[in-house]
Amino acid sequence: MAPNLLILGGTTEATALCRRLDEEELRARISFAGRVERPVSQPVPQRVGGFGGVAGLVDYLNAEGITHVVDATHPFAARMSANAEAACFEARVRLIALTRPPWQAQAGDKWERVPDIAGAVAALDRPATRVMLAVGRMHLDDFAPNPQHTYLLRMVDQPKGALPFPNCHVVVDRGPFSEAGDLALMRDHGIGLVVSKNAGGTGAAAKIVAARKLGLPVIMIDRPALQSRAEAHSVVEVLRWLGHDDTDRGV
């Protein structure tokens, strides 16, 4: 039986996988959580919004005849990943995570590693500086206890409501970002400190490289712990997991 895939998306890896599946004429659809107004256009059918927890996802998998799920969500989307694990186990659907290894500190990096968002908030309890806060829209309110800083926020969508900081500047942009662009951005705003989730990959790495070149400290938030699961680190590995041999393309 030909596979019928559900891709839990929101990353550049998910988009690359969808394009390849479309080229291979494999049946697939992608689901977005709905946290951005303009999700990246995909060559496969897409849906937006939650499933209603584990039970709702099980119902969806059964109703749509899904045979394989690829969790290509953000490495910090721990709840969705846990729900996918539980739902696929219950529905007896195969699951793999398409993810990227976390960044590793290199020579010249000035990282202060913290275990979670709360740790990053505590680490910002320091004299005022200009902070590039790269944690995503959902976590901005968590940083309100540190109003002494001037914050640079880069967001996919223009914020609709009031932001929790008395002094901040918003840049609306979508990655992947360039090293030259992030160097210029940090210099233009006089950034003295970067706060970042350890997302890994190349699409958001420019700010980490720029901080290294500028000698800036980085508060690096570790990834949430997840249960052991099958993982792939490339589209080719996912195709092989599907049993769709890719060697005829010379890969």
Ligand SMILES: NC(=O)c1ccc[n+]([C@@H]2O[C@H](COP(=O)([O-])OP(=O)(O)OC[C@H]3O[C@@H](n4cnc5c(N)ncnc54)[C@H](OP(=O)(O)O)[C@@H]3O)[C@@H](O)[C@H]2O)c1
Contents of the next structure:
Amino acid sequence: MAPNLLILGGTTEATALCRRLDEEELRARISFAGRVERPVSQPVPQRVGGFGGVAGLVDYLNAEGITHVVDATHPFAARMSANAEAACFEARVRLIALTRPPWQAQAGDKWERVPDIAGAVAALDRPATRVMLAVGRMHLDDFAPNPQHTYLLRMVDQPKGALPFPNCHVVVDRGPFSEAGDLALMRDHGIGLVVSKNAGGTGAAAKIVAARKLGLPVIMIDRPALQSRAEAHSVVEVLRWLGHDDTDRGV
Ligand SMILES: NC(=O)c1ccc[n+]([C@@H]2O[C@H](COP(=O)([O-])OP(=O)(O)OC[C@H]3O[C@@H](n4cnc5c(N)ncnc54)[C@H](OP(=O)(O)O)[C@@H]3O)[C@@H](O)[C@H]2O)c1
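Pass me the form predicted in complex with this ligand as well; I've looked at the form predicted alone already.
Everything in the complex follows now, all chains and molecules, and the chain you saw is the first one.
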């Protein structure tokens, strides 16, 4: 039976995979949670919004005749990944996660590692400074207990409601970001501290490199633990997992 893929998206890697699947004329669609107003346009059909937990995803997989799922969500999207695991098991659909290794501290990095968002909030209980808070919109309210800082927030969409900080500046932009751009941004805003999830990959790495170059401390939030699962680290590995013959493209 020809594969019929569901890609769980929201990352640069998911978009790259869809591009390649389209080139290879493999049948695929991508799913987004619907967190951003304008998702990056994709070469394959897309659907938007939650499935309704594990049961909803099982129904979707069965109704659409999905044969393979690629979990290419962000490493911090732990609930979606756990749901995908459970639903694919129940629906007997093959699943692989397209993942990227976490960033590793290098010479010159001044990282303070914390286990989760709560750890980052606790670590910000310090004298006022100018903080680049790169944790995504969903977690901003968690940081309200430290109003002494001036925050720089970079968001995909202009925030609609009030932000939980008396002093903050919002930059609306979407990755991938460049090192030169992030160096300039941090200098312009006099940033003294960066808070980041350990996302890994290239799309969001520029701020980490920029912080190293500027000698800035980084509060680095470790990834949530996930069940061990089949993983691919590149688009080519996903194609091999599908049993797709890519030899004539020289990969
Ligand atoms: N967390 C981050 O830092 C981060 C950063 C960049 C991009 N993203 C992307 O943003 C999306 C949401 O991330 P999250 O951390 O909020 O996820 P999450 O906490 O793991 O998921 C919460 C719920 O959102 C829905 N959902 C998540 N990803 C979905 C997808 N690709 N397609 C359809 N429904 C999805 C599911 O709802 P139902 O239970 O109703 O199915 C899921 O149970 C993901 O696609 C992720 O790749 C996340």
